[in-house]
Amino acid sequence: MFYIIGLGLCDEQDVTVRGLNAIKNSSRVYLEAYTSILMVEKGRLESFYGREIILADRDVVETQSDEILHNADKEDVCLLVVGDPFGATTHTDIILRARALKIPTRVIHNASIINAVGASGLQLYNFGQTVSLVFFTETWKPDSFYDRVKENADLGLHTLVLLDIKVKEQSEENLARGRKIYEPPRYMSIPQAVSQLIEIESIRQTGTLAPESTLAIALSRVGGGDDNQRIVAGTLAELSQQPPEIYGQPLHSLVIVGKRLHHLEVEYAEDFAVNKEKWREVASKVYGCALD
């Protein structure tokens, strides 16, 4: 049987008793480890689990599954996921990798930030699609995310915005050299994602992401408790205008609030607003919520 477990937000603790049970009969145990990051260690995956973790990494999962796979038609092997087993399209590859092969899979779900942003107090079912945003370079800077916040905002949704992370990335110079040598890991913040946000709204200029006018919440570490978990509700020019430490450690996100706003979801998000009174300003003018 070949097993994707989801591993939940935070620690080693966050794992289902069923997705335990499942790792503990398991022949070989991998880590996919490039689409997410976990706030805790491999070694104290191992010392709770039991098991021995091998790190998977993008080479590996995409282009080796083989390597995964092999005798998981005999044996239970399981590859382990930050998050949901769904929450990225490689893992739905590597499972009709395996369908393929003919070999049994089985899914076991845990929270993701998919989810979990309802910490935000954003009610889930108001969320439209969800984007991603790279890292901009000074020769490209896609904006494609664009079009889908705006389909968002035209709806009156919330736009959860993913924010990139590079693991294992190597340059330019070291890739066209055939070098094996790697970057240090990158995790997208805050501010440099509302700053590439406002950039494309100067070009595009239709206002979805006016940054005077429109709310946002930043999240980090959602699902850590109180020591990692971070929540900063503002417009996009406040969020900019924040000290960097005020966001916490990656891995962050971040929620572009759409016009469909509840009376509900304002009064939550006040206790993490930078200013509680420019933000009951904003959702009533702005967004035409009714406030007492």
Second form
2 protein chains.
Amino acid sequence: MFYIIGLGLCDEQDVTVRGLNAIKNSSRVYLEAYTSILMVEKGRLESFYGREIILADRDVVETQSDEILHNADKEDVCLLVVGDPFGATTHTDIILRARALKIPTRVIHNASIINAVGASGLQLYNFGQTVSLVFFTETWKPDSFYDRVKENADLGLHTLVLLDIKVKEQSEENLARGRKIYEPPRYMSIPQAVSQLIEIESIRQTGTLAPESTLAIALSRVGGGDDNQRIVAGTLAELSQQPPEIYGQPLHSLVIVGKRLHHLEVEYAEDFAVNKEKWREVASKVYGCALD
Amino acid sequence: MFYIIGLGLCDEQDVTVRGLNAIKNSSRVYLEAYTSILMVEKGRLESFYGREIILADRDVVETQSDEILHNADKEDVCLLVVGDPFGATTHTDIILRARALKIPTRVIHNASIINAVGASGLQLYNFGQTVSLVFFTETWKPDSFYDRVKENADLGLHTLVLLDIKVKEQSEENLARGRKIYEPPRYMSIPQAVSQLIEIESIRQTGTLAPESTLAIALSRVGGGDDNQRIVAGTLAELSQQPPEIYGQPLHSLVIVGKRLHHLEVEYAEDFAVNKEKWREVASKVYGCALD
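Follow the form predicted alone with the form predicted together with a further copy of the same chain, if you could.
Shown next: the complete complex, the earlier chain at its head.
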């Protein structure tokens, strides 16, 4: 059996009991290590699971999946994925490949940011499509995310913005010279994300992401307990002015709040607000939310 | 500490290790028993957890939450929820109440249908807002869901449709006489859901849910393994014509496929299609998907 097992969001204890049993019974255990990160080191996972873990980067999962699937019709093999297995396209690829090889497959689900974003207090059924925000460079500032956010905003829906991760990146020089030397991993932070949003708003000027009148909620290490999880709410302008350390460690995610905002959502998230008065004022005056 | 713990989607083994430890250390364990169901009996959970479970119905969680929260500042108490804790509004209510009472709270996340719907092969970032479909009666056929599906469809997005559950319902007679006698639980099935969708389409006639040209994917017991999980894909017309038993046991959910459909999504879900040729034909001709 080939298992794809979601590890959840935080650390070794977020695996499900079903997932843990499958890991313990597997002859090979791979960890997908490029679309997201856990908050713990590989060694801690290994000692918790009692198994050696083989790191699988993008090359391995996308182009050498037969290596992972080798013998999985005769023994149990598993691929561990941070969050839920269906967060990234590449896992449907490897399942399609397993199907073609007639290898039985089982997916073991877990929490991902897609549903754990409910921790912000915003209702999941009020979210529109999810968007990704990539690192801008001097010459490359892809802004198609803006159209998606606007589509959601025009319907009054919230948007979950997933922030870019760069793992196993090569510098231009190393790439040109064919040297397999990799840059340290980079994770987009809330301040950088908000600054990119405001930059595109200043070009597009539709008001969709107007800094003073757009509410947003920043999340980091959701599910990580009070020592780890951070949720910060405010206008985009407010979020851009906070000291970076209030957002805690990566990974960070951001929600752009839509106009179909319910007073219970405002009340719940108020606890996370940089400035509670401002939060309620914008919710009431700009968003038209009826508050007490 | 007051814990709200997601149990995931299937059975006792879908709890996370962190969740299981919290349950074992709690002096009281409540199970929320009205917005969703697990596929196993309470007794099986009790013997797996080694704890007695107190069933908490809507009344208890919504209006008597102080009973659940009693002493939670001094000892550990937990409320178990099928799926993830942020699937239903009522759990933000009880967290707000705990906050007011200054009781420390921790949420332990898990998979819910909101992210596990990725098992259909449809990409999660291509989903718009989620809608709920309630049981129609002769005189009450609420159809605001249709506007939401159309909003998504107009943007080319998929829609997850959650099907109604009736638990602890009283008959009109018992209600009138104040008798606390409850009807057996009812779970909306795919055939009934599809028939309701087609009924509203026949009134609205915008083509959003045209039976012959709208693709949909039915899911039941997602994450439940091959013996339990069922995924069936086809046009709404095809899904309405299948024998009910192919959809398996409740809970059922339904996805209305949006036009921003990617060929990989088509290819992945083809395996679940009632009629593979028809599936590809509609995807290609109606949805404009470029297939091999």
